[in-house]
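Let's start with one chain on its own, the form predicted on its own, as structure tokens.
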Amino acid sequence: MLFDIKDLQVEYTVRDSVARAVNKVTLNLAGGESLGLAGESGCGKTTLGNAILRILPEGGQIRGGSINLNGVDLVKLSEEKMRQVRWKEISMVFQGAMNSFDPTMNIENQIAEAILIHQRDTSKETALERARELLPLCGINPLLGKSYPHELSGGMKQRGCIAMALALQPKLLIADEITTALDVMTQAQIFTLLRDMKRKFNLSMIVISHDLAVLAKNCDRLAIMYAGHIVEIGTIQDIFDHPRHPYVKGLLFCIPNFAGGREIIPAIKGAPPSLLAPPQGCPFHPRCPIAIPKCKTAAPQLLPVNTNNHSVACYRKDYKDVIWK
């Protein structure tokens, strides 16, 4: 396995006050699998990936599990080592990316500038001659490597992000909403570089995303968060055709069928708990309209169910009758 996460608590102090962003969250990624990260707004997702690479804004801390990659625990590893693996191991598309190029530099100049950053013995005629060989492999011309930032459309600039990502060859890279204010087919367009990356240097991905139609054309995995807890985790299949947590099927019911009637669609009750108050037991509970007594005092805990590929966290796992209408 080439990513695993165990047991993993990131606490923002807010004043007087403790939220706890993530809460106990495990998975794992195997080298070459790309999975899915999807919830509300406020939910954890993007502390998650900020945490992976220790980057947390200030205020937030890692209370407690591990970050194993290949087998080193990143939790313990010392700020110089761990900028060694940053860019080099794991790197990061930030959302709204696009927009925070250095709008005195040129794109070429950026994309090696992290690679001198990062690998100190690289000549600068190096770094260049590789960012201008990855230019042409995120689709942009390498004479639009001169340009700067400014004179580039949206999908251009989100390009030169995935290519100065991708400048150091890492095994995993996180997508954090990358497509956030690109039109449709310039989201196709970013989505298809990556899965052609994907193949071509057997990478690893994390990709962060509302819209669960673009998780389940380009992940193999999903998993659900919702208050900071991983609620179901699941390849795509289980996820939209044996979904089991309430949450998640409410979600699924959320998406209109375009090839049914007109109708209205319902929706999940209720808002989000906060994190400085969470409730009691299950985070969903309030909202659960299947809830009983013990999701009110006990928090369930993520279990497989069927196949060791598919788990939940959710007492009512084994409910059958339709829930949203």
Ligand SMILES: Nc1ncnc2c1ncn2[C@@H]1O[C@H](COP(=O)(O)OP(=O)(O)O)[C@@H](O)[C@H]1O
Second form
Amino acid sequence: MLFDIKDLQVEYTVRDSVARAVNKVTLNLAGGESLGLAGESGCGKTTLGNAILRILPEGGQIRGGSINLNGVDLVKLSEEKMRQVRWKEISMVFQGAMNSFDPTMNIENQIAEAILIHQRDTSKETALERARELLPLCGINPLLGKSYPHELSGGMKQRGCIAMALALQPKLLIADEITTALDVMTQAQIFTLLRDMKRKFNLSMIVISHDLAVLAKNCDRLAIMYAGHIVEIGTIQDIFDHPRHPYVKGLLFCIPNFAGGREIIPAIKGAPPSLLAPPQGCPFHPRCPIAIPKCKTAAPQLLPVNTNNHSVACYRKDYKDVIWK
Ligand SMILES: Nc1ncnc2c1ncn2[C@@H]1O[C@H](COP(=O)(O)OP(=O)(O)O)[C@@H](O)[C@H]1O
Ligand SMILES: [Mg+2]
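Having seen the form predicted on its own, please provide the structure of the form predicted in complex with the named molecule.
All chains and molecules follow, beginning with the one already shown.
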């Protein structure tokens, strides 16, 4: 599989104002590869996921760019054709999904229901059979299939959500903040499950989280978003060992130092801009300690800094000195 997004633009229109939540986003993903998508709350991560599946909420619209899956531009597909893609080719585990199970339906029936919704020609029996196969595959004891949501732990419910998303063997899974509400042990188990699935089915994944450390541990590559833009993208090693964007350098500075066990106080002062009235030029320039006049007039493009697919959107990407203290 080859998944390729180019210059994607997504806007929300709220009354008379327009918020550009995804701004000229370009990224690609190979078969069996996992990309972590990180960034502060409100920077456009969920919007990007929803845009890929074309399930934007009211007021949200794709305004430009392309989303290529094996050479087919999903942006141009009819709604009917897009229905063939959703869940079968690309599926998503939604933020908070584990808390939106139907309380009156047991877990195997809920998984079967999801199969029936997305593959209408399936019989109820076949769907239920498939649901029962999926349970152990996702680390759920089949005996728990008859349990209701309130009888299951958070981790088991999240496994149920993953089972649902993988029911039709998609090529790409988008996982949006799926471990945010879980304890650290359960979080690790969920990621072990995802890694197993990735290997077993050559599944590609976009893993959305605001937690850089979690993404570093569980993904092959990392993209950092800021105010609707991807500001840096590369392998985990590129990003962690050779960050180039001042914002990314600041974020890494905020991560607790594992070796020293020391919690470091956030370095970047201020808050991200409102997407309704973003600054001209680079969206990060008002908080950037090394901004130059050019940064205030034109947004820098995401350009490669090595042959490894490591790209950065910053005019000052070659600045070597310490920025954050
Ligand atoms: N349903 C919506 N209607 C209008 N604006 C929205 C809606 N959802 C998100 N936005 C806008 O898009 C921005 C990005 O939101 P979102 O994609 O949910 O960010 P993230 O997932 O990174 O927290 C928000 O800051 C908000 O301005
Ligand atoms: Mg979100």
